[in-house]
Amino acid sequence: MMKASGFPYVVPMLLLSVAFFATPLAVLVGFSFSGSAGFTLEHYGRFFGDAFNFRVLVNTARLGLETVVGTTLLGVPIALLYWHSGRTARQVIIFLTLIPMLTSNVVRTFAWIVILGRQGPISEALMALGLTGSPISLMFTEFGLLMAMCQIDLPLIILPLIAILSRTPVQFSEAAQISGAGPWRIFVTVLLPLMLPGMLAGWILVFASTSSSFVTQAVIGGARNVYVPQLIYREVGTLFDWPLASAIAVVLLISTGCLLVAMTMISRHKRLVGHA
């Protein structure tokens, strides 16, 4: 009797990824190349022809990483109390890494308005402690900006660290330290390259996010601070060029999926996974 294939309970899922993403991407791609005269590499000549252009490239990677960074050394701390916690904490830990997941990107941007204004809690707590003498604003800054989507993106570099850790016995740590290892040498050696796979999959989904993040970068950033996803906005939008705004496109797709890789080579390198 021949085996039941799978085929047809995937077929679904093809036609709507075809339908709602490989044809959108194509006319994507086919937009950036078209020309009066048919096929032209002229648009990305035009973008990579600006040094105003490239360096919004590179400010765009540039904030992903350090997001990238910043959600790292403040997930894997949390991670670790999840595991190292009761069934109760851990359901607090879930509780309140979920609810900011829930809340609109656009409600949790304009709250961080309030946070980083003049007469928010960051500049009153610098006043208090006599770090400044005069109300501050870190609106319109990188580091504001970077603040605000290291909370954003928090949860998605949390969320892959546990499911990790909850399938790893917290016996590793107790044996290791039994054999004389201290603290550090546990995390480097043990529970680091145990949660490489989660912080993987955290960084490939906080680097996606901060990179096309339009509204945060725009209402954080303001004008002064540009990143890829407002000059498409403003070729579209503004210039009505959708050939050229669809070659910028394709170069952050590009450009996204290059630094992605590199992630991935760097994060299963020997030297890194040989002690798992």
Second form
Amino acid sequence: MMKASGFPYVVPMLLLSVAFFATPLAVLVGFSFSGSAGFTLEHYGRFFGDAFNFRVLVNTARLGLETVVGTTLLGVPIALLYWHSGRTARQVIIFLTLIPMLTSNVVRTFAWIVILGRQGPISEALMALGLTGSPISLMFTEFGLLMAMCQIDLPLIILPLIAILSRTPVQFSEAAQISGAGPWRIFVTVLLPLMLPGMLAGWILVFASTSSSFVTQAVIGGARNVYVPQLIYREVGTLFDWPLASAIAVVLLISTGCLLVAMTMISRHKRLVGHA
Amino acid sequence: MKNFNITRRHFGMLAAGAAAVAALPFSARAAGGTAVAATFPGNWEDGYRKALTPILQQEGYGLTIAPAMAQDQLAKVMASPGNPPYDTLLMSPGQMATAIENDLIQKIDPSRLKNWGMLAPAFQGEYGPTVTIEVNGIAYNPDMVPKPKGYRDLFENPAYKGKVSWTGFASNTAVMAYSQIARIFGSGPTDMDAVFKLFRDNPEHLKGVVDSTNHQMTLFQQGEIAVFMCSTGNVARLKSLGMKAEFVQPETGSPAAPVNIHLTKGAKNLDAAYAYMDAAISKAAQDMLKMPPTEMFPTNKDVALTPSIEAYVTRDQLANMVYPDWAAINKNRADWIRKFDALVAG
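And the form predicted together with the partner chain, for comparison with the form predicted alone?
So here's everything in the complex, that chain up top.
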């Protein structure tokens, strides 16, 4: 329970939250319902009335979920490697995880242009292996964008997993091994439930980051792969239709929120965490 | 270890000190009379900062160059009515019409500009001086593709298949090119259905659609594309970076757009803003800006053209450029943007 004397220290944070989070959010929601004659649902009607917009929303959610899956598949082995490693190897893993985060997202995105391009290492490697006869470009493809997003957002899932595993003794897996469990059984019945809270934190961060990553989506995805942030930017910065932009932002907020709640519920399912 | 304690009095003093330090640069700037000028990013931003800052300093003013595309400038000024984030805007006639319609800019007082008389009457706008004419055309990499004759060539000659990049209708460069293409393949400059049909019939062109000319510059450098719609300034910049880039005027004529500096309504630093405007049309500045990598066409009569600018366009040729009907474009632009985006996304 909060002590009565501690409350004043919370007040500045509450005021800041109201001033810089709740109020702008309320303004945004208000804008989305504002019309020339007062309250209106017109902007939501316009958004959902256009099949293109709905497809963009689905594409955005799909990109977020695909990145969550991709970063999980890459992040879990790295986190487990960290868990099983000695002090020096752990420092190296932490260093390699943090260094990309210290580089601007814009720089990392532009580096991916080189990697995914016709003269990039992927194209060169595929040609060297004889898998393709001519240079190929993964620019402006959803797969190329997914690769870039997975690399950019990977630290967001590795760090929570490492935080969880750092508090977990390695003896847990040794005990399971002694009891006769194989590696997969140890992973599924012991480690996975233990890592779920970290995974959930990572999923939320990765999903939120991917679905709102305007620069990477625009540069790597190109104009053929349209996602909600580009739609909002177009309405605000090009067409100056702010009520519609606000409605799209609210729709993104609600749909993202629903998916995050769904992820939380799945991760707390008793069949998944029952062994933890 | 000794505990770190801080009293409420010390905390208050610390907060007040931090606030004072944070406010210091703003007060210092205000005292010096600093113009906050919105300028296009990239070449414009670099060129204007280098050429105009020293001139304004000599006159006792500061200059903050704020890079933003014309549409973004409009959006930001619209977002803060009565308290514009910029003292001046940099725009083409299309955006100028929108700014006038929304009461975002004001007429200027030419008597406050010493260099006003150095401009030809066509460049003396009541809403601000024309600082350059952007001449548009086609940029190509001669190592990758043959020299295009014009827009028709790009769709009909198989040598360009998969090597041409386009942008959406939000870009002035793109919308001017599409108006010309509509004239060639349709019934007139606003017949965009003909342009959309052309893209549907040539889907390989849709693969090269990206968000902006800036992205195209990056892709051109990486050899990902070989042709894009550009201004002479884009090609000058690419050449200055050592790229194999050439500019070609389309056979149907080069679309052109005057670029003007406008005074925002409610500009806070009027004196500095006028000093900045005057510096931008001065001989000293335009003599610098006509050189690589900017190579801006000078509107000051006293500034001689360089051979490389004359290779793009001469003063006599300016009258023969294609100047689009921005009123017609603005009327249809939102519809075109939405339709093209949906077409590109497939």
